[in-house]
Amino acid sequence: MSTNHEQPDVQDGPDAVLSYPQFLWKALGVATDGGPLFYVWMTLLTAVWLVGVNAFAHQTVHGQGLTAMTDHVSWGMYIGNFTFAVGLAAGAVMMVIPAYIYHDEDMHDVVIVGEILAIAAIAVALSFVNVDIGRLDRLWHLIPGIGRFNWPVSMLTWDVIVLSGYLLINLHVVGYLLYMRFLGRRPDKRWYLPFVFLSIIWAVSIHTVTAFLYSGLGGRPFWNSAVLAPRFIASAFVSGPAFIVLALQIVRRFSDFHVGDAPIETLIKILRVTALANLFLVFAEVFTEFYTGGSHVAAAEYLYFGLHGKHALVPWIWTAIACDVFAAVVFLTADIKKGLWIIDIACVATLFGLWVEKGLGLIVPGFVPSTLHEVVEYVPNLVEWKISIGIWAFGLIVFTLGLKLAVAVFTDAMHVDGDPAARKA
């Protein structure tokens, strides 16, 4: 959002309620209007998404038997991506904290990018849960009061609450700030500041609860570790900022929205610390597993070195660790005055690394070996890839449209009819 003191302090003008349909209508216009590159990008994303939708339709009809999952590895690609996406959403808060707690004015100007990322990433996370469950038609059983919501005992019910709550909070903050700017009004702090601070606590909660979902299971030694939640938070604070560093540069390049160097530099400073913290926690986990040994280490052994001749994840996890180490070194040593390209490579590398580490690298070893110590491997098949890539395309559609709307509003290209401030601009 833009700094508030630029805004004229007027509360008269167009009616706030009656102008809302106009806001939606103009937003629809902005969302469907752009240059050739925009149309190519959106058409491509839509096509990829539709391939996923079609694969999902087939999976719904014929069952999850179309995937590579089995009773041995009963969660796979979908839940792995879900976990990573929750981290991405939580990581967006690393813009909100500098902007609102440390009053970093430069960050304040672009913090909406992080909030839109949170919305898109939660949409992705929820989509991954929906394609994973066997009976989508029974989703209403989860609605408190109508279905039977096993709260507070089941951690999954906590996850439902925190994820949908985080989505609503961010939708409110983004929606409110954009709409006020659209009306040419100064946003009322009482209507958004409490929610911004709530979103900070809430961001930590979504990834903590998601970690508890796994770490609370005594029968799965690989997950049953107290360091899992801190690891989740640390990795979220790497993946979120890394994604936003890339997104800010894309916004700067393809729009009139002003993005200075300062917010990017702040995010790189954050990454210097969080990338190391994440690696340290991985190391702490690996040390405890391997030094202790015994049957507890079997899953970690499978992940890092292979077990009984099965080693599907070994090349992935070492590539991921190499990427994370490389990125951490770059964040610490790169001279950003000479250009951001090396930082960008590091961001892409660590996003890949964390996608492996918090995705299949976290989920699959929970099931290999199985609770009866059978070693049955899992490699996602074409249906799972189609659906997963389709969901990420959907997330990028949400993110692109959200950014486009924000840019249009903040550059005053989209404003209410008869708004004096906008006329001036």
Partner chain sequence: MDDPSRRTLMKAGGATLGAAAFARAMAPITEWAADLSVDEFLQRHYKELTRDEMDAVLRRIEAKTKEEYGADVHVEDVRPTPGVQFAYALNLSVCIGCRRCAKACHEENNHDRATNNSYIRVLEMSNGSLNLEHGTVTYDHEVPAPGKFYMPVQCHQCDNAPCVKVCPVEATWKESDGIVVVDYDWCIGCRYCEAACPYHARRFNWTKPEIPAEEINPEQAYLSNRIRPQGVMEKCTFCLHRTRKGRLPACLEACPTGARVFGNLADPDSEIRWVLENKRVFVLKEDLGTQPRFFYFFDQ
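Now that the form predicted together with the partner chain has been shown, please provide the structure of the form predicted on its own.
No partner chains or extra molecules come along with it, only the chain itself.
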């Protein structure tokens, strides 16, 4: 999905302004039109999302007492998914860095996939924050300048600000590039390139601030680690490229847009490094916890081996580590030219592994044992599963519609009415 480098620069004028409604109208048509497979996929996602909406409605009416969270474990499934979704959004920048920093022309063609993933992932992350609040009438407190923010002391305040900013940056970049291509014009670098470079810095900041949100809580020693922020960044640079590798293969299989092997090969090269870096940082934390010993090792002991007969998370975390190790080995040894199926399996495995590792495996042990040294286990119940899966279905709806719109614009299936020669790349 290139930015159409050979076309002359054309400044926006009255005709461009008049094309805005046409662009939006055609985008609506593209988003709601497709073949039987598209309708089956969107119907399935919508049904799952509505199940989640219904569960959230019950939670809103009856309170969070419907969930498995307690006074001892007050963050659970929702905040775990929030952490993973932020990493997925930050990892999408790995499409931008090779394209714009190292001038990889092959990555230029598909970089917008990463931007769309960032938009969908941030929408998911913010949704999990909203459902964890419990009541929609409290959402106005999260709006900068309007809500009652404890700023700049509160790290949660900083987290909401950087997430909202990252969402706006990616919406601008995607919207501008698609609209210029819709018009058949070369994008003006002044209107998107500074925001592209800003998104790289911002992507690192969103996950760093999220890590600081945990590591800054002195009463939770399991999170009090200086390596937590680097670990978050490393894992983000695994989950983002892994998801995009799967997305690119779906795009080239079910659309007319040509996606070569070169972008996928670049992403796999990135995964070979970042997957090992993530495992190394996990090992560094585990070594520090168990080798130094002390009372603070109780949370890690509960996570990896169980504590006082409580071991709900033990099978989860060891399965996650096995998936991460398997994926790292596959990324290092697999040959893309001999088939991508094993790499696809590795991508799915590492996504599952990181979802557990940065979700239940990170959040819950921070509360177990409690500050009163009580071991109260937490296992998400059906209400939390319904809401969580519903939110992820909503994210996939956003991602699917974004990809469908981008493919339609960049294959010239959707363009401004006028002279076809003026749209020729």
